[in-house]
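Okay, so here's just one chain, in structure tokens, the form predicted on its own.
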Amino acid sequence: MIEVIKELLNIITEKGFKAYVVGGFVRDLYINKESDDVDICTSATPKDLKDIFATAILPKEEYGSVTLFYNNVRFEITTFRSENKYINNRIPGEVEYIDDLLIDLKRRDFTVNTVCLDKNLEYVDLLDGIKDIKNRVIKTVISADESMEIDSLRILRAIRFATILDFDLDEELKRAIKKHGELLTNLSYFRKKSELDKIFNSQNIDKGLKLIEELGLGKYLGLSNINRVNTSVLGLAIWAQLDVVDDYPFNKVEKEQIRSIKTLMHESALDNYNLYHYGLYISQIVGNIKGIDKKKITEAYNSLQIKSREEIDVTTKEVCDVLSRKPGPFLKEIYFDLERKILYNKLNNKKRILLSYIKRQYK
């Protein structure tokens, strides 16, 4: 990938423009962490970029980033800019294209995200970002108070970076987050969920949850019981313990999985029927929360005679034939009975045995 990046930067600079990789990719490259999220800042305008790259996708709104797929790598390319008069602690009301890298970097959130990579793949560090990366500290570019007021999402971004990178928050930044935490109430649940998802899926999740609690953000995020979360699991299993499914924007599948996890958590045991009904994925999540060995759950699930009702070894026609009856609601009762008898190993899932049982029990 690095050679593709170099090639792209050279194409832009050969046209007379400045261009640098900036942000997370450069930060992660410096600490030998894999990343495929490549952001480029340049003095070229979106129109200039469209002239250079015919396949560039122009932004829908003015001052947005140009998206470019080049040699199977996705690039977000943004023109150097200054920003002023922020609206709702989030969106700049005034944006102006400029030709000054330093001014562009000063509008960014944290120093660790301001280190650049030039066309020769050399680091360009105008704001001591490398020093903060080495010291493993998240520090704002401008004063922490002003930075949080400009963009309230930075409150969660700071915690997210501290979590996934295992960095510390600068003391000034901590004070500013505590002071301005209430600004999170005006932030969309979509934005909040996007950041929290990354925290909840991090192997370093304990650090993130501790920071949310320490900085008093739970009440502004609707996460009142975050101090009681079992962190032996990640992702949806964390959300399932937080009682916020009706507040945050989960899709239909996520909602179903969260509700299944919550329901199964309150069951007394992970017996055969629960393993069958909820499936291996949900059962393993709940088992992890309850401290049940994953291997034991997998073995129990694999030993089930059936994994779905369709695997029961008699058809509805065969049931009707053996009972000399026409299809009707009674079939549902019979299959429910067979399902449980098979799952609890009171019947073998063999056609002959099942038909004999049905004839004896229901004729």
Contents of the next structure:
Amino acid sequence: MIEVIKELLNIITEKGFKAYVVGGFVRDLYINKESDDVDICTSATPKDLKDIFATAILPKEEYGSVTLFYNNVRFEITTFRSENKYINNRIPGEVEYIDDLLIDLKRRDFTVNTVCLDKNLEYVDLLDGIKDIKNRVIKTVISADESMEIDSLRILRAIRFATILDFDLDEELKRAIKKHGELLTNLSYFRKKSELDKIFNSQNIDKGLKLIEELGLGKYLGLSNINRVNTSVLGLAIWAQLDVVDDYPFNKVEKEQIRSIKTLMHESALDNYNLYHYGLYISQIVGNIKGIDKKKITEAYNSLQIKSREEIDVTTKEVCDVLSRKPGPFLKEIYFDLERKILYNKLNNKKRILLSYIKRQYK
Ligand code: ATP
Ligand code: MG
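After the form predicted on its own, can we look at the form predicted together with adenosine-5'-triphosphate?
Zooming out: every chain and molecule, the one shown earlier first.
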């Protein structure tokens, strides 16, 4: 990957532009963490980039980033710009392309995100970001107060980085977040969810939740019961405990899984029927919350005689034949009965046994 990056920086700089890797990739490289995509900042405009790379995907909105897949690496390329003026703490106002790396770095959120790599893969550290990476501290580039006022998304980004990287928040930043937490109410639920998803999926989730609580953000995020969440599970299982499906924009699959987790949580037992009905994935999540051994659940699931209705060993035609009846609503009732008897091992899922039971019970 690093060779591909070097090649790309060289292509852009050979055309007379400045270009550096910046942000997450450099920060993560310094602490030996892998990243998937690479942010580049450059003096080349999107149009210049399109001239260099025909496959570059131009931004939809004005002043957005160019996306480029180069040798299977995803690059987000952003033209140097002066400090964004934000309206409503979020929507950028006047943006101006510039030719100066330092000015571009000064509009960024945290010092740990301002370290660059040049085309020779040497670190370029104009704002002392390496020191803060070494000290594992998230510190704003400008005054923390002003930074949070400019863009309230930074409140959640700060907590996300502290959680995922296991860094601490600088004291001044903590004070500013406490003071400006209410600005989160102006942030879209879409943005809030995408940051919270990353926090909720981190192995270090406890740190994130503690920060949200300590900084008094629960009420501004609509997550008032966040201190009671069981964190032996991650992701959707966290959301399921928070009861916010109507506020946050979940997709259909997420909604369904959250609903299943919540319903199964309130069931008295993770018995065979529930294992079958909710499936292994949801059962394991709920089992985990309830403190049931994962191995036990997997074994119980694997020993179910059937995993779906299709696996019941008689066809509707066979049922009709043995009862000498035409198909009708009674079939549903019979299958419902068979399903339960088989799941609770009252019946063996064998055609001969099932047919003789049906004859006995329903003829
Ligand atoms: P990740 O590991 O999630 O990619 P990242 O630091 O690279 O983390 P990106 O969202 O990819 O974050 O943004 C790239 C860079 O752009 C950041 O490192 C930061 O310098 C700058 N940036 C992103 N969002 C903001 C923001 N809201 N305010 C200021 N600077 C930002
Ligand atoms: Mg990034």
